[in-house]
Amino acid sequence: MMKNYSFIRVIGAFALIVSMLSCYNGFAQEEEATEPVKERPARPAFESGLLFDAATTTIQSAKTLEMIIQHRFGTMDNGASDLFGIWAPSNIRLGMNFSILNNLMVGIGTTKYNKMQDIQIKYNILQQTRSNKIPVTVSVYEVIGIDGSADDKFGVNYKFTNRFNYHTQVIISRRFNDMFSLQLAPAFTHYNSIDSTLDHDRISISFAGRIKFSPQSSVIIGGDFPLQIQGISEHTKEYNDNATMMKPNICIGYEVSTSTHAFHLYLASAQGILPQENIMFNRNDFFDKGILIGLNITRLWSF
């Protein structure tokens, strides 16, 4: 009887330890659960930081170095006789990116046109994250120009802060999924010496997307529409009505990316290369005849 009455005790004993160890392993659960999960990154929706002439929210790692180099050819308006825009003038620019944060970079380039010198930044404010908590990434970006040319193009009363220009712009970026991207930016351009006949601040709205169809290949398109408010123009509405306006410059072409390269085959219709040349000075319709040949390298180093 003993026996029976001591084998109970220990069957007894044995089930409150394992009731008490499940008991703490619920409490255990219950605290891993509480505990915020971290958010993952999604990969960025373009794989350069540059598409056609426009930035794009992708900011390289850390203590990247990136070389640029852009090229426009002159409009195809007088076919064969100028090897369809190949000779005629062209302009190019040359850049510098380093990142020196995951999510902050600082650049500088120089371009022909203008002599124009450059000093760029961009900042992610907001990651597009995997689990789409975070939908979009957006980024701030600025463009500060100075011009090169000649004092005299400044008029009579040249100050040299008459060369600086500024870029500012918003990007908002989406990764839809391995195959698609697209962004939309709206912008802010200022001159502080313009031709009379010009306003010297401008509102405007890009666009760029991309289609991945192999693991390296790419279509993309861009477009920049430099808006006319009456609000912030210099001119009256009549004048600006007869102006001829600035035109949009549309881009379509074909990308080729790896881990250190990208390059960019396409058609455009602006001549300029900084975005605020571009929404200050286009006057080129690319559904009439107005229709270029640019080209772009990147290639990365890391440290």
Second form
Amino acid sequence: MMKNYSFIRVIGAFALIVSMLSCYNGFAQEEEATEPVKERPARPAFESGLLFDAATTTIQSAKTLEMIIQHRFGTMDNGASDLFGIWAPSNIRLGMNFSILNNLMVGIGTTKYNKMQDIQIKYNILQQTRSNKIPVTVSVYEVIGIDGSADDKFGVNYKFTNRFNYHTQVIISRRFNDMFSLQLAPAFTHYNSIDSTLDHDRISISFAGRIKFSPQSSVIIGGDFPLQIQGISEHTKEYNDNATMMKPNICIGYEVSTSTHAFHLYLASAQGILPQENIMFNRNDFFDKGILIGLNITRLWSF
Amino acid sequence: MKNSVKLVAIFGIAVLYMTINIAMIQKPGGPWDIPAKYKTMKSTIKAGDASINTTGKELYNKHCKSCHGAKGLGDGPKAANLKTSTGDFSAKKFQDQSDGEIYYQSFIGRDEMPNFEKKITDEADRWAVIYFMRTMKK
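Could you drop in the structure for the form predicted together with its partner chain? We only have the form predicted on its own so far.
Now the full complex is given, and it begins with the chain already shown.
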């Protein structure tokens, strides 16, 4: 049941980082001919380090603690009988992020589904500048999940490492102007232990965007798209062609941001909260009765 | 007899409520003790900079408006919960201060006025907020 793909995972993450750094060198060379400009970092592309269940490139100032409450109700397909999912079983995550440096954040959290504990780290390797010498912010983001379910979920040859799952992501964002920001985030997800009908590894691509329509309010949109790549699949093409594909997690909502808070109220399809859960297991179709209501609240304390 | 007890009780509660309210009336914050280096501090942006009505306005609305109000009159929704009056940014007394004095009060803060150095990290953005507050002058 258990299969170790950490080598492939490391290679995948390394290749993504190298490609990002190559892009940076390319950008830098183009600007060498222009006059030197005193570089100022651009303002963050997003108000919070969190957008729906996804990470953004935003990292709060050093020594800032961010408390996160994430909540997803059940799907709305039962209509008024369970008040459009509000009375249905819901998923909740409580998390704490701490910015060690202006470009380094660590976090911990606990999620209701699968009693998942998580450790997160996010590091900004590039910061967009106002002069556009560096046109994008690039973050590397890792989420390590530890499934707290009963031992028998992991088969007869139980080992503690079976509980681990990993989500490695490179996030590239750009604040185009005060109103519009966009980010793209390829990712590699690995579960040490997973049902034999599924693959241990999956590559995905995520995007997120923000359109600010008032000083504190924005329309936010996001999507996580799991990719079925035969080259990394453990199953035959014939099997995969007949298997039920995992569905993209599509989110659209409203964000209000204040000095110390960010609030998100949104519609989403996946009920997981950690990104690896949504990429690996989401079967809810946003366009076919798979919509649910979600909300996030963040609170900042500076030290 | 019962009615007169009720009346006395209501009167007593009303007096108590008014006493508490009087005790909670906001007081002016008193003079600021501003270090000399801030008093003479110079802005890194020029008056009329394009960022004043974009970045300055946006950051003011995000970080300041909830207490100080949209026009700086001190009538934001959170102002009523403060012990100290937030002052009036449109008044001559406020506007007559040097840019550096406003900088210290706005970003270093004291007591109920929080420090905003970590919320608004860019120096030029801070000056954009100060110059936006200058536009509130009557």
